[in-house]
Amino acid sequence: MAKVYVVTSGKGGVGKTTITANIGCALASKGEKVCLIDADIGLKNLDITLGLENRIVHTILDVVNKKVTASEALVRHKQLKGLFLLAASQIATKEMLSPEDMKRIVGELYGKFDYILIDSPAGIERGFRNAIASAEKAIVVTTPELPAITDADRVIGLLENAGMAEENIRLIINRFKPQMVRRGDMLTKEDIQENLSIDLLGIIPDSEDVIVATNKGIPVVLNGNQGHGIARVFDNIALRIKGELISVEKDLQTEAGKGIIEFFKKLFSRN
């Protein structure tokens, strides 16, 4: 039976259908069957992180409509054979999507996979409602910026809300800059946690090499990048959701987060 997450945030531009799609790949580059779910309906953007947007034939709307069945909608991704998407409808609008639809679909899909990650849509409307109806864990997505986080809260006070217990409740941070951390001027995740109080999963240092390979349509897990450098972040965030035991201060132990160690080094070096 599948573990089912949902991928969500509070505020939007904080990188999560990208985070979404890399776990996915990095999940599904360890054996792992996974099938990923657009529930950003309207905007349809995890299929051109994923580079499948030429391949969808049927979406979520043709699912909900009974058009197809939801595991005839599925495409599989071009590398990973492990990998599967359901792609959002660009022309469709969340009221037409409802939480019982979501119910349906991943009930469909429950015994047919390893994991189910679920990309909701930023906000608390109704498009959150449908994305979390059937997740049983939620990963909430930050930046460190006062308004990300103030939003995430809020995300976090709703999913406990609607029955989700604290322990399924998991952080990651994004576009963590050691170099502001280091002036002050970036919260540090000590301030983020002690702000969120829930368990982190993981801290995405910011990198160019997540741009880059965004712009080209191709997770950065999978851009000749596999266990390196930021690629390594989403191997480390997926084998944690797979159950190991890995320091989130690994995650900073990459090209782009080298600053921060110097920093902390040079710190205690001090003392």
Second form
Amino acid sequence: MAKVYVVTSGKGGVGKTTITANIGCALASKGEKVCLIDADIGLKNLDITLGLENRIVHTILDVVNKKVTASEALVRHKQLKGLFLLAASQIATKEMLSPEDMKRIVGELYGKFDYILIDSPAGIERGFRNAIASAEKAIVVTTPELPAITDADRVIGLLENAGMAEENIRLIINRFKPQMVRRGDMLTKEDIQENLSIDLLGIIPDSEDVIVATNKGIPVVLNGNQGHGIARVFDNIALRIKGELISVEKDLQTEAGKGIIEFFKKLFSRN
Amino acid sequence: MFFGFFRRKKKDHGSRKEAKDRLQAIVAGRRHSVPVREVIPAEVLKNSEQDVVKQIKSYVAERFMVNEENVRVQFEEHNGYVVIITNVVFH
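In place of the form predicted on its own, output the structure of the form predicted in complex with its partner chain.
Let us now look at the entire complex, which starts with that chain.
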């Protein structure tokens, strides 16, 4: 039976889709059977992040309208045979789906996967409620800025209000800048955790590698970075999801020494 | 002057402390939101819901010249507010 996670945030643009794609890839590369559901109806970005935009035949709307079953609408990833995507529809609106539709879809896929990750739209309205309807656990994503953190706090309140236990809600801090923290110009992970009062699942340092990988349609975990830098952070997160106890401090260790390496790289590069 | 070049100008303090204070103030304030059911008794809320849905269906059907069956009204309750979603189908 699958473990069903929703990846959510209050504020948009914090990196939910990229995180969903990379955690999915990291889990699948560890032999897990993973299904990613794009619940960001009307926008449809998860297929682009995974490089699958040309392979989409059916969308979640076709499943809601019972043209096809959820299994028939899935697209398999090119490299990872254990990773599948149920794409969103760009022509639909969030109101065309109901929480009951989402429960039915997840219910159909439940027995066929080890993990189901639902990429939620930002905000706290209909799309959010569709996305959380069938989730047992939540990953709340925030960046270290005030608007994102305060919106994450609101989302945590709504998740708890919807009946999700506090221990099933975990936090990912994205685009963390250790240099700014050292300068005293950015909130520390302790500051954020203290205010949101939920466990940390991971800290993802700000990285240009993510942008390069997204441009190529290859998640950073698969973009020749396996076991290094940001890819290593996603590996750590995947292992924590699988139940391994790995300190979140390890996520920031990937940054150690990077500054001086980058300096010499730039110094000797021609471009 | 030469040594002054290497001397880093010391900042008074970073913006972290300010951010932390503001975050605490905002989060503490927001946690005061209460579920609608704590403001309106469940029985009253349920009766109002049926009444509101009926009135909206009738009003929208008249305004948009459609049958009442073509108006779908959903009434949802969250902590602190009520959401009413109305879909109108035109044939």
